[in-house]
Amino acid sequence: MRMKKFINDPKNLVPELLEGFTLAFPDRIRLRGTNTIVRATPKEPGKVRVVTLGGSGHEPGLSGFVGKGMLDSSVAGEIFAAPGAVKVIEALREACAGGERALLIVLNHAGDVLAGNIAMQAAEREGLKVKMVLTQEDISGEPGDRRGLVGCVAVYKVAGAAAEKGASLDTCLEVAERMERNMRTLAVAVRTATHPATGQPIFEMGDDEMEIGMGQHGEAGTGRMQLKTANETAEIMLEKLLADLGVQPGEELLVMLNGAGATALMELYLIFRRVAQLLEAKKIRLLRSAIGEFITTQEQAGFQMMIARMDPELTELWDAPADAPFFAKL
């Protein structure tokens, strides 16, 4: 099928996409340089700044989530692939003006390590104060290479919150580092999407099929099968999920659905509306919901399903308030 996208020069697609969404939310971020999303106020000087990088074409990750009580800055690369290291450096640099602190959230894909690795090799030769954490929750995969998904939100918000309220470096990491050991995440894709710079479809599909434990670009999951019906999907997913984790009745649970771009809120509501139903029957508590587009994949149908443990800690981070383009707590 011919890909049918609005857009004018592929090769001006992430300067153009930038520019167009600062200019929506000037109050909020804006510009520096050719692909790095800052606040437009400054955290106030003293306090952790937080900063993360990825690819483009998966909006409004990451960069929709710089603001107030999140992350300050986002290095964005090109479509689905890893900006490179010399402007994470830049951004490292930036962020530690002035004998600041920053906390680097990477998720854990290939170019995206890379690139942090590289900039925290730069920021230690420089003397920059500077720590970093790799989000991989995607039990897809094998226990320590699982790749970072929608959890990375969780751990924006959480440490974001912590260095809102003045936290040091080292406990902001610590508090992102729980989030993370305490989330998993899994996928399921029922259609493909198209590269927007060349029209080429990321992955084939039937009509009739859906894979489980899809990437966040079409990678290979661990089963494809029969399509099944939201309550059969949930319940696939659910249990995976809680396995995984080892979540025991009366624990505390924030859930989180991510639509991969194509996937309507009515199909989410469903899939959530047995996952509550799942876990009231499981005597395991739905403390906190997140249902909507985070991280996308152009017009990838399917969805992200997470599950995270919660603390009385991570539960206050995740109320703080919280002002950036696509996640706001008042």
Given for the second form:
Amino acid sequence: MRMKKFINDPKNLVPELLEGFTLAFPDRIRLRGTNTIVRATPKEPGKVRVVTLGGSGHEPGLSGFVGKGMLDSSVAGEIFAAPGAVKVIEALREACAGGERALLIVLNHAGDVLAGNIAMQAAEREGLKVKMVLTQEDISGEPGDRRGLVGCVAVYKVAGAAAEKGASLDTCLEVAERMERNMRTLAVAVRTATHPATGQPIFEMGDDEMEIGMGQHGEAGTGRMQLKTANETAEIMLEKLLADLGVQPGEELLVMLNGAGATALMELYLIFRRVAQLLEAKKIRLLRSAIGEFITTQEQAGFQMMIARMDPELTELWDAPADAPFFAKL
Amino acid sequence: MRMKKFINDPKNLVPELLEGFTLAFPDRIRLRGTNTIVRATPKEPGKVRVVTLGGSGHEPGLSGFVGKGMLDSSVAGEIFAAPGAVKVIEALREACAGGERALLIVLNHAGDVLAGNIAMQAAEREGLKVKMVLTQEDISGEPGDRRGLVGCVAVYKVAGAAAEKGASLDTCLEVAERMERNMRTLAVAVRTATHPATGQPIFEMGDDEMEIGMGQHGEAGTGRMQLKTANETAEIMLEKLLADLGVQPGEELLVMLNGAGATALMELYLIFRRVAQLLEAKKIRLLRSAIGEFITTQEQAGFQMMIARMDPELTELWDAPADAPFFAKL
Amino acid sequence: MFAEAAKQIRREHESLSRLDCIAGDGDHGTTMLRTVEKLEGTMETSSAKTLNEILREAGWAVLGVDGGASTAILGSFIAGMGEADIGEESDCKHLAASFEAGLRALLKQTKAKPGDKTMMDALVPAVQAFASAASSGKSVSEAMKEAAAAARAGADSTRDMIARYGRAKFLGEKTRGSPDPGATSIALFFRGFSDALTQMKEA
Amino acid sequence: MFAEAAKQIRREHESLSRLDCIAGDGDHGTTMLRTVEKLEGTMETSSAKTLNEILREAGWAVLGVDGGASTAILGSFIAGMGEADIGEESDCKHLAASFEAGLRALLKQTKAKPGDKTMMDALVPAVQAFASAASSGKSVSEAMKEAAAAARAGADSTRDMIARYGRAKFLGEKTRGSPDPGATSIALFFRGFSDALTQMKEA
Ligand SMILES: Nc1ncnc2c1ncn2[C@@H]1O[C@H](COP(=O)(O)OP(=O)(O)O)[C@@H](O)[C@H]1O
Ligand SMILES: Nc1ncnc2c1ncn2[C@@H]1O[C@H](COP(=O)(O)OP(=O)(O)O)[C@@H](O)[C@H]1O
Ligand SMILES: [Mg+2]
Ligand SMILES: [Mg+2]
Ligand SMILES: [Mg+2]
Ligand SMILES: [Mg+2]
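Could you drop in the structure for the form predicted in complex with the partner chain? We only have the form predicted alone so far.
After this comes the whole thing, all chains and molecules, with the earlier chain placed first.
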């Protein structure tokens, strides 16, 4: 069976998709080198640069968050594969070209971390002032070795807002690490996707199954179970997240729901409704929310639920204006 | 086989999804009566109200476009079914409660038009000052009897911007009709969706087929063919649209790409890339674009391509600020 | 009256949805089910006194259902019936006039005519049959029986038609071979009306 | 050297991807294919003179490939080899030192050790076998033959291991029963090196 995707030669997928992306937002972003996206209008000189890296195939993530108030640049790899370290080094060099400092935000996945580390070592050899933060909020893994999921978007947001305000690299790093420490994510999948380069399904799943704890590329989770209703699914996932983060009544949360690709926004609304009801019953305040598709996995069905404990400073940074192609705050 | 959707009792789908929607955007929108969404902060008294109606199951459409610079209210029906005329009358009454005038924008689908017409007749009997505009830009039908597809979003945008600026009802109507006349849309589908209330697939399609001219609820098109590449599909669709609108070299276009649900943004980028290349080769100017999911059909795979001839006034209205949950312009 | 129609719809709603799957979106049965439930609810709580009032109220109740094309048509017809001066239910001529007023109201909403494979294919012959039975002096229950038979025949006749209105029209030739769901519902409604009147007479 | 490694990868890339499907994301074969193509391209156009320069250049070329975990590991290893003072290729002891420098560079990038079901399961025994052959005075081509055999044995031994690094680690017990794709690639690389040296000797 041919895969049912509108693509051309799979070999050219990433350059073509990034070309399309830049053509769609010509006044906001530019393509640099091989598959690095930067802002069309760079941030004022001297301000900290916020950079990320990661595989492609998750659109709008990660490059869709390059823009005022968020990222300065994003180094894209192949479909589901980290970019080569060389490109990351080049991006850091460009970010720091005017003597600026940079914060590199990396999702904890083997290839991404390797590329980030190698680039950081090279950057240090070259005397660049760069710090790196790893996002690892997926509670399906053991603490200390968890995957990075949609929470990176919140880290981009608060670190990006701090950098835009002119904060120092240490402050940006502290804010990013605080957001990272404060957040937890759990994913659920109900239907697989086809890898656009290989044409193969990225995992197998029965007709009446769902899996809690699924990773972002079909990495197996731990909770395969019978398909549940929206309410049941919301309850199971929220309970696990609240317990892991140790949320107490009276605390204030940011909640993000991230559709995997084929799960309708309609379904996310139903899940969100139940989350809001449950939080209210527990006297936990739903302070802010974001609902939509931020980091997708092709046409996989499922979603990620992220919660984060907010404090006044993080809330102010979350609320600050942003103008990336796929994340805007007025 | 159970359908793989996160839902609860299908009977409560629409009220539940709208409740979730309002909980996600508490500072922007409110629920009124049965399934009508209005702005949290009404527009200044005296300005023209822009109202729409339509079935649910297409999220974020239509209610996701209620907000500053776009709609004042949206009357939602059942899944894929027009709202009852009574609710439309009530929405018009509320819109005009302060003596304001209202523009009702209706997509040309039998049930929606019937509800709109009945409501308009009642509104006239009650002495309300209301005008109605039908959107019907789907070139897969015969001129004079075409369906309304994603183009309605552009009509909401320009009419909403005119109303926000304080334009008269006649001006808002003229602007909406001009946008409507200037636009053309064509849809393609490659994979079916499941109706969330009935659990049935909304159409059948072979493993290596695609269909050009598909409607928004699985209504059959005219062009069933072998699956094509992104470039080929873009070419076929754009050529048909340009021919139908009679676009000449030197003209300026708005292009919208609307994902049906399961088609990845990655694929839309590839399609967009080819569209941009083809327009450049034809010396047609790609003036503005919008790419994403605006009006979906559950987890159907495919997309709608919309082109519209722009003039300076329409462009200015398109560029005007907007702040709806799923359509923002800074 | 509406209670018997509701019975018919309740029995057949799944097959109505199945019919709507063929060329429409498969929701006609559930829509009709919600419609008759709304009608029953409205009738139970209604304080309307005259038959005109009752019909207007019933019509607007149907127009309040999120049902797409079919509830708009059916609601307009019933509400339109309420606009004519009916007098007593047992007066066959007045009822015929009322049916005709319903049809007239419909002309404002749809251009569909018999032959276009819509509800009109059952509605128009039913109203005509009722009117001619009325003018030949038959009783209400006899006239309704004839109307029900005409509606059924009309609905059956849609099997060989091509849809020219509603969602189905885009399917052209492919719509031939199965009856129109909306017309089938109308036939069920008239069957219900007729059953109700027969029972009243027998009681 | 790299040309023969490329031959091996080209022949096996589909089975490498299939291996990666079992517990990873199914792209390892295509990644390795892109890697060896990049290596060949780099070598063709390179103006590097010393073996150190060549290895550093080759290593950074691999680090420039969007390949996820495997290219970062392989690239770091090759670039790390270039950091040692190698002298002439035919000097077996220098080459052994270079391999060991590659391994040392890797320790900065990954905590994975033999037994964790990664490339290390092939790489570490291969380097050890080469070093002990070198210290017992064997020729480069003989030492490489032993390294290739050790790499193959190491790769085969991953079949019964549980993955503790990379994408596969989340699958736990389920990863037992098939060899690690990365380790298999390393074995293919050493097989290619050994073939190249044997051919050179014969020529
Ligand atoms: N323009 C129209 N005029 C008369 N009847 C119509 C028209 N459009 C649709 N219908 C009727 O409505 C029926 C479909 O009803 P239903 O499925 O409930 O609504 P929808 O098509 O909005 O889903 C059709 O079978 C047809 O009888
Ligand atoms: N942390 C690590 N240390 C050493 N080797 C690793 C590590 N993570 C992954 N690998 C190796 O990488 C291989 C997978 O490579 P590949 O499929 O190309 O990359 P990715 O997992 O990013 O898709 C694994 O089989 C394993 O041998
Ligand atoms: Mg990979
Ligand atoms: Mg319907
Ligand atoms: Mg229907
Ligand atoms: Mg892999």
